[in-house]
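Below, in C-alpha cells: the form predicted on its own, a single chain.
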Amino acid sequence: MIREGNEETDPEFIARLASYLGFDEKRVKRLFEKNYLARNWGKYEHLLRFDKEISHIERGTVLYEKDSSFEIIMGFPKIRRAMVLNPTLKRHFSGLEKVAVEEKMNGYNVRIAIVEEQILAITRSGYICPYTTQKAKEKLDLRFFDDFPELVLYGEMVGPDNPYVSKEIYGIESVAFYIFDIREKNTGKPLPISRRHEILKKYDFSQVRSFNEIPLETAAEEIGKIVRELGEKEHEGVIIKDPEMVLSPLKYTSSQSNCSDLRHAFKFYNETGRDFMLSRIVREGFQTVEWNENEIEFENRCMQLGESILDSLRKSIRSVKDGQRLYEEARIRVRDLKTAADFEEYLKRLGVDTIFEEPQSVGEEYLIIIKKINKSTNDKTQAIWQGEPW
C-alpha cells in the first residue's frame, strides 16, 4: 500500500504503527517530530527509515504499509568490537565449543530485498541507493528473491567503482557484492551459518571468506595469524562468530587498516570525529601489548601510526596552501547514465558537495569521476594559514 506521506498527521497510522511497534501513540508522534523515524524520498517517500537506534529498532530500519499491517527491515545489528582476543572470546562465547571466523571485508554495507515487488538497495542509515541498487540488479541472481521473498541479504559492496568506499585490493574488475548475512524480514533473525552457505551456494552468490570453525581454547592464537596475514595484504580483519547465530558476533582488525582508516580520516581531519581516529589508536596500543612485540615491532608499529597521521596532514595542509581544493576521488560505472543522473540528485539530497566529470565509454558503460568536496577540511585549513587560531 502506497500512501502520500502524510503519515505524521494521520491519526489512525499513528495508532496502528503504535500497535505494531508496541510504543504508545505520543512517542511515535515525538519520533516523527524529532526525524527519528523520517520518510525517504521522491518514489521510496512512502517507505519510512528510524534515523536513530530506538529501543531495539536499529538505525536505518526500514519500515512499510503491507495489507492491513506492515513489514520491517531491520538495520545493521551493532557488532561490538574485541580489543584483545584471549579473554574477550572466552567470555563472550563462553559455552560454545567453536567459533566460526570470517573476513571482514572493506567496503559498502548494504541490505538488498524485495519490497513491493520491487528489489531494492538499503543503506546502512536506511536511505534507497539508486546505484547500488542498480548494481545488485545486475549482479545478483535475483531468482533468490522469488523463491525466498521473506529474506533479507546483508552484504558488503566491493570494488573499485564503489562510490563510497573504493578499493582495488580484492582483485574486482568494477563491484561485487559479497554476502556475510541473511536475516529474517521483521523479526531480523539470522540463519545458522551452515544454511546462509547453502542457500548462498545455490544462487552462486559471493560470500565473505570462511576460515571455518575454531575450537574457542585455540582461537585466540588462530585469529591473530589469521589478521597479521590479512593484514600485510592491506585487508581489514575478521568478524568472529556463533556458528548457530545466536550469540552476537565480535570483530577484530589489523593494525594496517587501523592506520589505513586514520590515513583517510586526517586528509579530511575537521570532517571526522575525534571519536573516530582516538579508537583507533586505542587499538594500536592494546595489540601491541596483546601481540607482546618486541622494540623493534613496536618501532616499527609506530612509524606506520605515526606515518598515517602526519603524511595526510602534511599533503592537506600543502594542497591547500598551493591553493588546491581538497576532494575525495570516486568512481561509478553505469549502463544507463539516467543511473548517474539519479545517483549525483542522490547525494545532493544527502548534502554530498560533489563534481561528476564527463562520462567515459568503456565498452558497453559508462565510467564516471567522482569528486567529493571536503568543504570543512578545505575552509578551516585555509583560514589557519591566513592567520586564524585554532
The other form holds:
Protein chains: 2
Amino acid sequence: MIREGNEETDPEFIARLASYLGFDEKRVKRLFEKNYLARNWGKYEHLLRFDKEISHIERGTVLYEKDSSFEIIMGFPKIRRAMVLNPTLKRHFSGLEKVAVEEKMNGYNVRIAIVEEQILAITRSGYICPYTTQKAKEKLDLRFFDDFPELVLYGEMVGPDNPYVSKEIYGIESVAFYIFDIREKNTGKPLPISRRHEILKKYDFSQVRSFNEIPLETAAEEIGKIVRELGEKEHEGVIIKDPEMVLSPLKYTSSQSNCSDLRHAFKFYNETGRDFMLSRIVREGFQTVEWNENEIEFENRCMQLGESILDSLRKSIRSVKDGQRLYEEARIRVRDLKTAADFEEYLKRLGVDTIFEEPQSVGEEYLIIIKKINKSTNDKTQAIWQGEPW
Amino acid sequence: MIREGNEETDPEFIARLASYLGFDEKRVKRLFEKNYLARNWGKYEHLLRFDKEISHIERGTVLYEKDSSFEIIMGFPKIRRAMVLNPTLKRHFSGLEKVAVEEKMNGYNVRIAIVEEQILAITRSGYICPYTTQKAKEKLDLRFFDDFPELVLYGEMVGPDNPYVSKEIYGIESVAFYIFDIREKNTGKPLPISRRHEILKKYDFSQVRSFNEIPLETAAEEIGKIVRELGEKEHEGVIIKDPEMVLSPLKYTSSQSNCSDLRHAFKFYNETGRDFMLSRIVREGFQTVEWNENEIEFENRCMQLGESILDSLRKSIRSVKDGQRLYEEARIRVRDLKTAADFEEYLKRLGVDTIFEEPQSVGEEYLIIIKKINKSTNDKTQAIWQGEPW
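Let me have the form predicted together with a further copy of the same chain next, following on from the form predicted on its own.
The complete assembly is shown below, putting the previous chain first.
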C-alpha cells in the first residue's frame, strides 16, 4: 500500500479542512502525518481518502474541494454479521414489522459517482480504479449521474472479468454492476429500498436479487431456508435490511461461502490473516448448532470443512514441491489496451506483485490474464521442502 | 501474569548482576523496568526469572545469588519442528551417522534442581510451582541431587493428576516425571544421551521411551513409521536428537496430536491463539503430501480434521446455549491440604481464574477437582446467543 510521507503543508488548506470536518487543525495535521488521511495520485491527487475510520467517518471515505467548500463520498458502512439468526434479527430489528432480504453477492465493492463531471469508480479503500471506472462507463446508463449528481451508487462488480474476485456462478459473461444501495453525497444517507428500486428500474441498472419483505416474526426461519438454497448454488448469502434504511443492515452467509473463503485462504496459508480463517470456521460451529443438524448433516459439514482446508493446502504444498510458483489468476477484458496499462500501473502503485500476460483478442476486446504472485506462502513452502524447520 | 512494577533500586546489586551477565548496568535496569527480568514472590523472591529471551538466555531461565556471585538454571531450549522429515533431518543433522529418537510426551515441562539445599520444580516460565515441587519430592530419588548438585533434570510431568495437561494415555495412576534431558547449571550444557541413560538408571528415574539410534540415511522413513504407530495410540510424536547432544534436537508430531490440539483449541475458540490453531492445520497439509497419501487416506484425514474442529465448537456452543458455563477441568492429588492451598494461591497470583472444589479422600491422599473458567469464549458465545452480532 502507499505509505509515503504525505504531510500537507498549506496552512490555509488545513484550516479550511479542519473547519469543515469540525476537527482542530492539529488533529488534521496529524491525520496527514500518519497517512490516515491520504491523497490519491496522478490526475486524482486532489481526491483525499480516509485510510482509517476517524470519528465515524468510514475508512475509504473520499473528500475533495468543491465550490470553495468540500464534498464527501462516504465509505461503505461496515455491515455486522448475525452469527445466529434467532434471536439476533428480532433484537436488531425490534420495532419493525418486516425486514427486506437481498442477496449478498460475491464480488468487489465499488462506489460509482460523478466527481467534477467525471464518472469515477471508487474502491472500498477510496482508490480510483481505472479498470472499474472504465467498465462502469461502458456498462451503466450514465444519464443517471446527470439527473442525480448528488447520489452515489453503492454496488458490487461481479463476473469472471473482475480481477479482484472472479466468479462464474452468476452466469455473467464478462462483468456487471449490481447496485445494492444508493446514498447521498456528504451525508451518506441511503434511499429507502422502494425508492432505490424505482430509480434503478428507470435506468435499467442491475439490482441484487430481492427476496421481498419478510415478517420479522418468521424471518429467522425463512432466511435459514433462503440461505440453504443459495448455498446449494454456491452463492454467498443475504443482507437483511430495514425497508426504510433507518436501522443498519445485518448479513448472514451460507456454509458453502464460508468453505469457499477457507479454500482460498488456505491456498495462500501464509498470507491470509489468521482472524479471517478462524472467523469462517467458527461460523460453521454456530450454524450447525442453530440449525440443529443431525449426525449425518453434521458429518457432511465436518467433511466439507476438512476438505476445504486440506485440499487447498495439499494443492499448494504439492505445487511448490513440483517446482511451480504459487499465484492467483485474475482476468480483465478491455476495449482499449490503455485501460490495461493504467490498471497495471495502478496495481504496481498499490504494491501488488503481478504479471500481466500478453493480451488475447476476443471479438472487439482484449482478454488479459493477470498472475498475482503470493510470495510469502511460496517462499515459506519452498523453504520447508528444502529442509528448513518451521 | 505478574505485571507489577519491579524496578530494582539497589545499585550495588545491579552492578554485580550486570558484570556477571556481561551487560551494561543501564540495560539490566531496563530489563527490570520492563519486567523482562522479574522476581518470583514470597519465599522465592530472591529467584529472578527471565520473562523474555534476552541475548541467547532462554525465556524462563532462573538466576540467583550464590557464593557472592550468581548461579543460573537455563530455560528449556526451543525445539524447532521438522515440517517434513525429508530432507529436513538430513540437512539439520548432516555429518552424523545416526540420530537418536525419543518419544515426545504430552505433559508439562518442568526443571527440577537443588537450589540453596531445597529441591524446586521450576516451570517453563521460571516460576516455582508448589504442587509440582511437592510431587517431585515424593516421586524422585532425591539422592541424585546430593550426588550431582550441579545438574538439573529437564522432564515432563505426565498423568491424570497433572493440573496443566492431564492425560490418561500413558497408563499412569497419578503423576510421574519422565526425564528427557540432564543439563549442567550455568552453562545449560546437556549430557550425552548415553551418560543420561546411565545416571537415570542408577536412580531409577523414568525415562521417555527411546527408539534407539537410527541411521540418518533411513531416518525419515523409519521415523514416519514410528510416528504413525504412536499416533494410533494417541501419543504425541518424537524428538530427534544428536546422540552427543551437540546439534540441537528437532521435533515431529502425529496427526492425532495435531487434531487433539485443535480439539482443545476450538473448545475455547476465543481464547486460543490464532497462530496456534493455524500451525496445527498447516502441519496436516505437509504430512499428507510428504506421506503421499491416497484418496481414502486423504478423506480420512479431512474428516479427522473437520471433526476435531467442529465437534469441539459444537459442544461449546451448545453448552452455552443450554445455560452452562465453559470451563476446563483439572485435578490434583495431595497428601497434605497445605499443598493444595499453596497451589491455589499460586494460580491466583498468576492470574488464572479457578474454582477449587471440595477435597475428596482417596486412600491417604486427597483428590481435588479444579475448574478453570474460560471467560472470553464463554462471554462471547453467550452474547451471540443473546442476539449480539459478531
